[in-house]
Each structure stands twice: as structure tokens, then as C-alpha cells.
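Presented below, as C-alpha cells, is a lone chain in the form predicted alone.
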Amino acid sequence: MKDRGAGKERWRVETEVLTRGFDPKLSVGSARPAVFRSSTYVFSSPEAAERSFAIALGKIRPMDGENVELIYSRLSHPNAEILEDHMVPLERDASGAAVFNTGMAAISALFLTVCRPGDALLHTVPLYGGTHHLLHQLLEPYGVRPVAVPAGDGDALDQAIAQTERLALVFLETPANPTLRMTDIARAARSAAQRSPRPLLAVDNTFLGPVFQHPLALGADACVYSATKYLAGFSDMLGGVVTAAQDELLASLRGTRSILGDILQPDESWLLDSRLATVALRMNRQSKNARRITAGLADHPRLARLHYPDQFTDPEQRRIYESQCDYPGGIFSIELDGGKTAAFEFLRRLRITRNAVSLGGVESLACHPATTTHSEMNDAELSAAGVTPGLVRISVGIEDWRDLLADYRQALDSV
């Protein structure tokens, strides 16, 4: 199980997420956490049962060091813990993680937590499907009014988050989704500062974090990840996680998740934490992959646009990108001459990529955003987002990227 007092000392990330939280004392001396699939868990003393229910119904703030007795897997569960644990030191600034089952239930209790009827959420577009579909279907009918401002535009994102009433939350995904275009987590965190109440500021950190972008030390308030993509890397699993600067947050959150119900269980858990200590090796090779693929797509001539940070030619945006991230990642996508009917073509003529949504796996995939994974958006929202009929999404793996760029060549050849 968690020891809340081991991680004192601080070492580096690659060991920190192999160690920091557990202890083999606590789990029978098993070298790497074992799965604890109990639903309930025994109290040491009546007193310790009802300073766990304090604790977990926000009344009193755990001691530091404190070993918290577990109450109900509903609330949380050692495999929880031990995941949250190992979520910190991948994450620069964080104090804390939760987990829950997926990642739109990870967005789900950000926004329900912050949000209240009359609030404004301001988020940037494109938006992912999803999250785009949680704001209009479900929470703009209870009263949170969604506001719009392009992805990179700083000055209109300033000039909203200044005078949008009742602001509660900023909301950035960036890289967007799916035309890669990024916005300055910096600069919105200082207009956000600048407001009073300030509003909350969160980044949809899926695409680069947690080894090429990191929000928090930006100045951001909280990450939302799905996890199902880069942190568990195989395409086996769905997981969300959100990381936070405070304490009071993650409380918030988990408080949320309990009543929702939406933990990620004990098995996905004891998975997906197997899977952190190789997501920089694995995120390092998919974003060698793509740059070197994308540099020999940029000239083809049935692109009308590559979309990829290495290939920006914007100056605000290579700005943007050279000033917050590492590295650009393993997503790119491409613009086909001819619409819809080229892009596809070109997904039927794929050998080793997989015509799939999701994003982040060991394998190559490649979508249609606009008739997939955006779909729910009208067509002046698409145009708008820049989602043209013939853009293609594509999520480098880490097969061979000769293979790779052989394959899309010939595709890009056929159509």
C-alpha cells in the first residue's frame, strides 16, 4: 500500500516515479505494488474511522506525514494513492494527482467543481469533441455559459478573460485539437492574475504533457490529462488524471469524484501506474519519429498545409512553442489538396497506420476529425476552428519512422 512519509527527500523524475509512495513493507514485501481489490477497508480504532471521515468530508486537513486509514474504494484505494503518488514527479509544480475512469471524467469534475450556474467558462477553440459536447449538451442548459476565443489569438484571450463576467475558469488546450495551433499559458496566466476574483486557470495538457509542456510551472492551476493516450501509451485502457498546484483543489476534485463515482479502479489503476516509468522513453521516440517524418512530408505536393510545431512558420506561434514546451510531440496533421475525398483516400491507402480515433499509442493512427472525433460541430464551427474536410490527423508510434514516411508518401502518391 501508499506510505504517505516515504518521497522526503527529492531525487530525479526517472527515479522519483519508480519509488516516491511505496513502500514493499506495507504490501507484504512485493518489490512492485500488488492490485488491492477491496471495496471497504477496516478501521484500526472507532477513532481512527471518524477522523478519516473528517478528513474525507473536508472538515480537518490531514497532518503532514499523516497515514490516513482508507475508507471505501468509492473514495479511494491504495492502488489510487500509489498511481497519484507516482503522477507528482512527472508533473513540474504539482502537489498532487487524482485519477478517475476516463479522461472526459477527469474534465467532468474539473468543471462541475468550479463551475456554478451564471459562471462563464472562456476556453479556447478548436476544442476536443467531447469536451466540446460536455460544455453545450450538459452544462450550458444548467446555466455555465461557454465562451469562445481562438487558440494563439493572446490578444483576444486577454481582452475575454478581462471582461467576461463572472469568469470562474480559463480553459486552454493547447496544442489544440486537431490543428496543433498553441497558446501562451504564461500570458494568460498573468491576465487571469489580474482579475479579482481570479478565475481558475487549466490546461488540456494531453498532447505534450507530462514530458514536453508543463502548465503548472507556467503558472496554470490545474493539467487534465486523458490518460488512456500517452501516460498508459497501448491503447488497452481508459483512465483521466488531473494534477494541481494546491491542495485544495485535489480535495475539491476527489470530493467530486467520490460523489460521481467515477474513481479509476483498482486494476486500471495498478496498470496505468506501471506504465508511467516508460512515458518519456516512449513520448521521446514518437516525437523523433514525427519530426523526422514531417520534415519529409513538407514539401510534398498534395499537401496544402502541415500542421506540426517543428514546422510553424507563424512567428507567434514558434514563439509560443519555443518558449513553453521541449520537444513537438508525436501528433501531426496534414491538409489534402481536394477535401474530404482526398483525406479520404489517403486513410484508405494507409499500410501500417491504422485509420482509428485516440492518440498516443505505441501504434501509428490517423482520423478525419471532422466527420470523427469533431463532429459534433456545426460547419461554421469547423471553418472557424480551422477543421477543414481535408485535414488528417495523425499519431506517430514507434515503429520504424523509414516505414512511416515510406507509407504516407505512397498514400499522399495514390490520392
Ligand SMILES: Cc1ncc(COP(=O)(O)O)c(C=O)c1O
Given for the second form:
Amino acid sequence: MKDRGAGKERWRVETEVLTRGFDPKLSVGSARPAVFRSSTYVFSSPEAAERSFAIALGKIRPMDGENVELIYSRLSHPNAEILEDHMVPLERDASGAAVFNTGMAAISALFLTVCRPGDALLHTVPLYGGTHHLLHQLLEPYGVRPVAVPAGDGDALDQAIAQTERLALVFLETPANPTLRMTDIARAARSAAQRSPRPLLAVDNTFLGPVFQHPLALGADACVYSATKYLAGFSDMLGGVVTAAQDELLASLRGTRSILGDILQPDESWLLDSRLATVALRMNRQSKNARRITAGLADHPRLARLHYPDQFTDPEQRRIYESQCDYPGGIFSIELDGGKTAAFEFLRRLRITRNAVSLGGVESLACHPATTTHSEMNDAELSAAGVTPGLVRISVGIEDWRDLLADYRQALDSV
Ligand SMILES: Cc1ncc(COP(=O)(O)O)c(C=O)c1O
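Could the form predicted in complex with the ligand be shown next, to go alongside the form predicted alone?
Zooming out: every chain and molecule, the one shown earlier first.
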């Protein structure tokens, strides 16, 4: 179903995402891709079956422009391939993508593909709670050694990259969930390049990518996404994506995926594919909204702190933001005087924004990370990572920003 035609003309992102990778002739002329729910595919000959298996197992490489016959949908299927092709123009410098049934599946496949027992995995903190759980509860008992570095501390990161033994993977979550603290991707890439063997560098790009932050162009090897968030954009499906700069890494990831059995299903791939054409429109509107709202809230007397890239006061954080991101994005966090009680009261008083975890949807959502998304962390870890009891994370949707600002103001006034 994919058009792998080599040497095709290249257009700008918004055009490519609507035109490349799908040939209507292969779907009875349908202007949009059909859904192919088959679990298995008929080979044109036993020789073609043998060749497809040899390519899938990495024994031989496909020729340039070769249409490799599909095998079985746990390995790949037309809707996953169309979606993967449409991710490429969205992610600057990507050679390809691999799609998974959740963000956690994408992150798990990356960690399991790159790290062996005894290897170290260096990561920034705070980390999304699920990633924290994966590292400490699942991978650490199998001998993978997590090494934590505070987000945004470039010196500590350089030092850890230089000194950590058997360093296989550097994993940056930037901006960090939920403090929005940023880590310098290009600097991490320079440090990693000085090690031999060079550790892989991956970025969780869920908060600002693929529209406002381009880690592969800054030297990262891979980006991971919870596609559940901005890529899908309507809080109505789960998905995950890894984009990468090299085909070899993608081939290994697809190998892991076919054994774990967590490829994104055909219906979900079709749905996510249809959302990619509007991701830039939605994220731009969400970022503009969040900018106006945070500007309007900045001096509210009930706020102890406001975490948002546009409002960064730390010069190093400002420098990273300005050099690494195009726009500040649609997520901000507030810290209320009065700790957890005040945070809960604020959530209870909101009229438009709903109290739910997740983010990136067209509707605004707010949550209390310390007791929900980040509750895996103990009190010391939470406080070291800046996830305070009074912190509320807000994901701004595409509602009218004036209504949202008025809603946050009335909720703050009455706390
Ligand atoms: C930054 C980040 N990465 C990864 C994930 C995991 O994604 P999923 O829920 O799609 O598995 C999340 C979920 O909230 C997240 O916020």
C-alpha cells in the first residue's frame, strides 16, 4: 500500500504529510487510505515468502525501491507503514518511524533494544511516572543500571556521560513532565560523541514535538512519543511512536516490536494517520492559548511559581529554550501556596478544564502530578525533582483562551 518510489520530489512539511507514502491506485482509487484488518498476507510465490522472512530477520537487506511483500500483521501491516511514512516529514532529519500501541510500548521497545544486563541507562529527572516504573521495577531487576541526572544540569550530565561505565543509552525527557525543566540536547549529543563506544541519545519529545522541537536535527539518534497526546490530539486513542535518524536502529526496534507484539493495530494506525495533518494547527493554537493564559496569570497573588518556557527566569533555562525550541507549547504548571490542600481545592473549582491525567488533547485538562502521574516517586525523589505538593499541571486545549483564563482566575481567587 506504500509508495516507496525513490527520487520523488520533496515538498514542505504540510504538503508532504498529506501526499507522500500512500498510492490511491493500491486502494481501489480511494482518496484516503483504507483500513486493512488482515492478520496475514498472501505471498506471490514461496520464493517471495522466503525473501520477506530473510529481510524481516535482518539476514539480507532490501534493494533500493524494492516492494517487500508483507508477512503477518504483528510484524507490519499497510496502515502502520502508511502512518510511519507520514511521520517522516513531520520529524526533521528522520529516516523513518516505528509505531507502537502506546507511548510506554515505544519506550519499552527502545530500552529493551538498546540496553543489555550490566549496561547503564542515563536519564534526566523528573521522568514520566511510567518510564520511572519501567526502569526501576522492570529493568533494574534484569541488570540494567538507571543513573539519574537532574534535568537542565548540563555540567552534571556531561560528567555522567563521561564517567558512567558501560553507558548504552542517554535518555532525556525535555521539557520534563511536569516541571517543564529543559535539558540541552545538542550539548548531550556532543558529550555522547566523545565516548567510545558512543552511547545512543534518545529524547522523549512528547511535550513539544514534532512541531516545536527537533531533537534529531540537534544530534539525537531517536525521539519517542506518547502519540496518545498531541499526535492523536483528541484524547480518544492510545499510541506510541519512535522516530530515528538511522535505518539500522529502526530495523532493530521493529524486530523487538514483532516479538513483544505491540505494533499499533490497523484501525488505530488509520485513525492516528488521519490526525497527523492537523498536528501543527492544533499545537500552534494550544501554544498561543497557553502563552496568553500564562501571561495573564503570572502575577496572581496565589501563585508561588509558574512553570512555562515563556516565563523562564533562570538564564540557562531561557538560553536552552531559545536555542532549542520554536514555541513554548501548550503545557504549563502552577505551584500554589498552601500545598496539596490548595491544589486539590483549585482542581475542584475549575469549571472548564477537567481534572484528568494525560495531555495534548483539544480539550483542557489538569492534574495533581504528586498524587497521580508521578506518585511512583517517593517524597525525597519528588522534592528533589521539584514536583511539590502544591503543583498542578495544566494541558491547554483549543477552547477560547479568554474563557480559560477567567476560569483559572476564579479558581485561584476562591482557593
Ligand atoms: C512525557 C510522557 N512520555 C510517555 C508517556 C507514556 O505514554 P502512553 O500513556 O501513551 O503510554 C506519557 C504519558 O503521560 C508522557 O507524559
